[in-house]
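Form predicted on its own, single chain, as structure tokens, below.
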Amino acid sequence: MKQSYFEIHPWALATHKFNDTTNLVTESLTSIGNGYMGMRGNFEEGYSGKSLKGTYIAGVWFPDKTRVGWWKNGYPKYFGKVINAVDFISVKITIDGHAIDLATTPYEDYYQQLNMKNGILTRSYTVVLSDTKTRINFSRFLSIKTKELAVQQIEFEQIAGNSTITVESQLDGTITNQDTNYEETFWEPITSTIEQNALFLSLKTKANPFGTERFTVSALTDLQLTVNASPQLKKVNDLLLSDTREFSLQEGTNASLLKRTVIVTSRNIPDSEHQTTAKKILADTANNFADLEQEQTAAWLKRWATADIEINGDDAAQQSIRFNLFELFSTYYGEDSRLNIGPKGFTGEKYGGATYWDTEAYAVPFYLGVSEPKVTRNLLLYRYLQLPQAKHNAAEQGLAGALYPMVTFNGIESHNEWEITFEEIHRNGAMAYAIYNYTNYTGDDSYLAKEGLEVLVEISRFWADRVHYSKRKKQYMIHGVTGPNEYENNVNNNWYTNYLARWVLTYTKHAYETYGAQSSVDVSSKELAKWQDIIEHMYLPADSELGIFVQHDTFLDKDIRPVTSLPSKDLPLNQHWSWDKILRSPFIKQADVLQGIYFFGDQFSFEEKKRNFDFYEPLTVHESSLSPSIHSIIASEIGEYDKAIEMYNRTARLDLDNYNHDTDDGLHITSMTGTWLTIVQGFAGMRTWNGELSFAPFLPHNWSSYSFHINYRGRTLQVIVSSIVTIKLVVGETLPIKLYDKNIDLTDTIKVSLK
């Protein structure tokens, strides 16, 4: 059941009320970031009610102990987790001796807004204390012009009576995580200094028994007030510094505070240069909020110029697509090939902030469409740079080649559930598919010919070792796996996994035959012959009577029944049923067979797509955030438009309306790409099979129009869909495309009637 937390605005999340019972959700929804760092929508002044404090730095993590009562060979030694960095936004506020805390402070006229045009989060309310009223306005953002910079402004307006106000700005390293290492601390003090009205705190992650990389994070902050207030600078302890100012406001007067903070890390700067570097960045930064806000707005508008999707006729849909795009760009914009996209981004601790196969399956096609190719290439390089670790993962399983991790920060598998670590090996195929996707979409084969070929060969060696030959059926099989549907474990011959493995071997063999002679990769003729034999004799379960691909060998032996047969009180299953009951049920967490049909849509007929969709979608509970978008895209393709729209709304407003009752611990960042995919690949029918760009749009019944831009092979196109379909060549040379199966040379603008 969906819920609403914010008013509907095309460019903002806004509310005129504060609900303490849903604060965890609104903290998640008002998260901000700039790709380098991010934070939840926590209150600067502090809040003693339910809250998940969260400030995170990209690439900074810690190995959480894997505490289980049993062990197996090859089991990961730790579960990597994102950790809370120094809390630099804290500004404690006291008015006439009363510590401001919305859990205990009387207030009125609350307002909160996340402006998605420029990434600025604002909040305001009036504190009511006996015969005084003080209006407090908070504004903050993380700069996308200067990635190390965080900017805060707090304004005070004395509405009634006179008040004495104290503000205490802090750098606080005494922080923990709620779900990692059981409330243990991670940070050791390195340096803390107070000079020239600035606080500097440097912390290093503590040593750990696994010998993983230690990180140093340093923060430099200064404070400016528009009223006279002598600073009281204090080192509370080695992990906590404060700058306290006290001033008085008469009725009708106001004051403003500007807090600028610079964060640098050992990932980019040697420890010995942290303070010098931070000082230089701060010195080069504007020292007034108006200029900093103007820079931020201009930088965000540049991003929106080509990435925005405009929807007319449905403000809720408009808000949701922009919210998803905003949070995606706040998480990752491709500047650093050492970084990737965690399922929760900077919005919470769940999933550990690590990298999953979501990136290759969902994020790659999104970034290909909205950004320069180098952004996606950096995602591919991320995996290439971790190829040695992927080979280590395979060796841990006693297998050849490379096994990319399900969960990782450094390329080493760090997921502590056996059915994931050992069995969900389909993620290996997604790595290969991303290389194909990049090459096919951009037309650039330089990555495939070099780094990509190395990755493909090692993945293929893994698959060739992981299959086994059934003498009885004279076919190759893959037993003991978990497919994308994680509501089944340890199954034999998951159709999607087998199909993907065969495709990887086919694609790699062709790539090697094309580029192998000019590369350093060496594949023997014996290996190539083995790959070909597997390709020709891979077992793919199917049922001729139903005309479907069977999810795995025994799936049809289950008590097959639709989700509609369940009482609503049972949903979501993962919050109401035991794991054993879920595993025995026919209900599907997310697209599995349909994931393969989505990936390889040019290899299946319309009838095959429809039969499989009609069979599997009614069994699917969509309790993975990744599920609705795939179903929406296929539903659009087979003409099931109502279902396509239903699934769009579910993926687009998954967090905004808290569909799965789990937004409190963070947003579903990687699945947000699905919102873009459902419009561009689903509603607009964009496909790029075999290097050919095509469209087949339809218009949702409650929309009057929608439009978007895409980048494709050095061109920028604008697509506008209303009663007329308009495709404009905005930048670049003539491009052959297909529109409703008609071949067209796009030289400027074409218009056709909507079909």
Second form
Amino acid sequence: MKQSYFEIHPWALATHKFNDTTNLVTESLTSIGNGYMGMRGNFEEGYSGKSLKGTYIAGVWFPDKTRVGWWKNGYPKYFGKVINAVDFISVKITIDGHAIDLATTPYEDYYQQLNMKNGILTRSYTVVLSDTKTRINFSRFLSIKTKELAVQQIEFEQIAGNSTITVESQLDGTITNQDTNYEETFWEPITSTIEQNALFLSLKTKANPFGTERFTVSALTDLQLTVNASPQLKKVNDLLLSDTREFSLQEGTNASLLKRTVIVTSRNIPDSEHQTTAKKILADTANNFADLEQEQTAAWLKRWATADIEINGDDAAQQSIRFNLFELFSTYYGEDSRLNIGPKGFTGEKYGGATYWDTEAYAVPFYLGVSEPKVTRNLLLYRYLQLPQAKHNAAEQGLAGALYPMVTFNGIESHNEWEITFEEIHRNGAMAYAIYNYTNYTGDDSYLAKEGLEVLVEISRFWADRVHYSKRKKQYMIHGVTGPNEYENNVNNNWYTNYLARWVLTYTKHAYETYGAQSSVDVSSKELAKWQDIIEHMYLPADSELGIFVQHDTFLDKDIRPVTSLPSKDLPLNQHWSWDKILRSPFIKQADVLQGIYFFGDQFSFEEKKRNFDFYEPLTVHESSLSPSIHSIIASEIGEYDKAIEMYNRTARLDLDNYNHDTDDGLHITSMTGTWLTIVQGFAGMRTWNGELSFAPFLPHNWSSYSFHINYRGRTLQVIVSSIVTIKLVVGETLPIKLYDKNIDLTDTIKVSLK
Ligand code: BGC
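Switch over from the form predicted on its own to the form predicted together with beta-D-glucopyranose (BGC), please.
Every chain and every other molecule in the complex is listed next, the one we just looked at coming first.
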């Protein structure tokens, strides 16, 4: 059932009501981040109701000991977790001795707003005590200009009566993760000092048996008030520091506090320099909220100028695309090649790990379109630098070459469910596909010629070893896999996996023939001949009667029936059905055959696309957030516009409306790219096959227009779709493009009627 948590507004998430039963969801939805750090929308003053506290620092993780019921050889020894870091936003408040807590304190006139234009989260309410009324207004943001800086302002307005107010600013290192396997804590104190009205707390991740890197995170915070209130700075214990101020407010008067916190980590700065560096950053920072807010707004404005998608006629759709872009940029803006995009970003603990195949399959095409090529190149380099670990992962499974992990921080597989760790190997193909995507989109083959070729050859070696030859069928097969549809395991010949493996071998062979001589990579002629044999004899399940590719060998023998035959109380299946019932069912978690048709859209006819879509879409429950966007893009291409729009809304408002009933855990960051892809590749029909840029737009019936910018081969283009399609060359040289079926040299602006 669709539920809205915030009012519809083109640039904001806003609400006039606080609902304690949905606080976990709204905490996720009001997450903010700046690529370097991020946090859920927790309340600064504390909240004793249901809440998941979460402050995360990019790239800071812990190897939590694996917990499984039945150990299987080859399981990774640990699960890399995104860990909750020092809570630095905490400012406890009392008014006339009453501790302020929305679960217990009487209040009125609640308002909360996440302003997506500048990333500032505000919240206000009036505390109503027996003789007094005090309005409190909280604002906070994580700076884009100075990545280490968090800024908070709390304003008090005394509406009725006189009150004595205390504020207690904290640095709290007593934090835990809710998803620890053995209820362990991950941090130990290093230093805690109090000097010149500032608190400094330094924590280090605990030593671990796996010898992985340890991280030190240090926070320096100060507090300034507009009223006289002498500081009482206190070390409560090695993990908790506080700064308390007390002041009185007469009716009609105001007070305001500014809390600035600087976070530095051992990822960038040696531990011994944390305090001096943090002090310097703080000293160089404006010490009034108005200036800091202005810098923040200017920085976000610059991002929006090139990345915004404007939709007219549908504010809900407008809000959702901006929300998705906002959260994506809050998670990753391509500034640090050691970082990647975790499925939950900075919004929750679930999934662990920093990197999934989601990056290569879903984030790469998005970042190619909205940012400079170097951002995507950084994402590719991240995998290149982890090639030795990928070879280790393959060796752990007794296989040749490289197997990129399903879940990782450092390249070593850290996922430990056999059906995923050992079987969901299609992920390896996505790594190769991203290299192709980058090269084809940008026209820059320098990555492919060097780093890319090394990666491709090792991935190909893996596939050549993982296939087996069926003497009976005289074809190569891949048994015992899990395709993208995780609602089936241990299947034989998943069409998507087999097709992808064959494509990887073909692409690698061609790349080796083109660039091999000038590279350090050596592939023997015997190996090349083996690859060619696999390419020519790969088994790909298909059904000639239905005219479709078959998801895997026995899929068609299932009790095939559409999702619409299920009572709605059964959905989502993963919350209502036993796992074995799901596995036996024909219901598909996410695009599987259709994922392949999407990746290789130039290799299939319109009829093939339509037949497969018509067969698989009715069976798909879209219980992975990654799914609806792919279905929407294919639906647009085959002219099923209503379906395309339905799937757009589902992907775009997945979190805003909590479609899959799991937004309380955090947001679905990697699938947010799907919203952009749905508009650009789906509605506007943008394709780049063989280096040719083409568009075939349609306009969703309830929109009056939409427009976006893309970067393509040194150009910036603006596309505006209303009853007229306008394509403007904003920056760069003349570009040949195709609009519908017409070839055009784009020199300035072209306009054609919408088809
Ligand atoms: C999906 C995977 C995805 C993972 C992280 C799972 O639910 O089935 O394809 O990689 O979530 O987003």
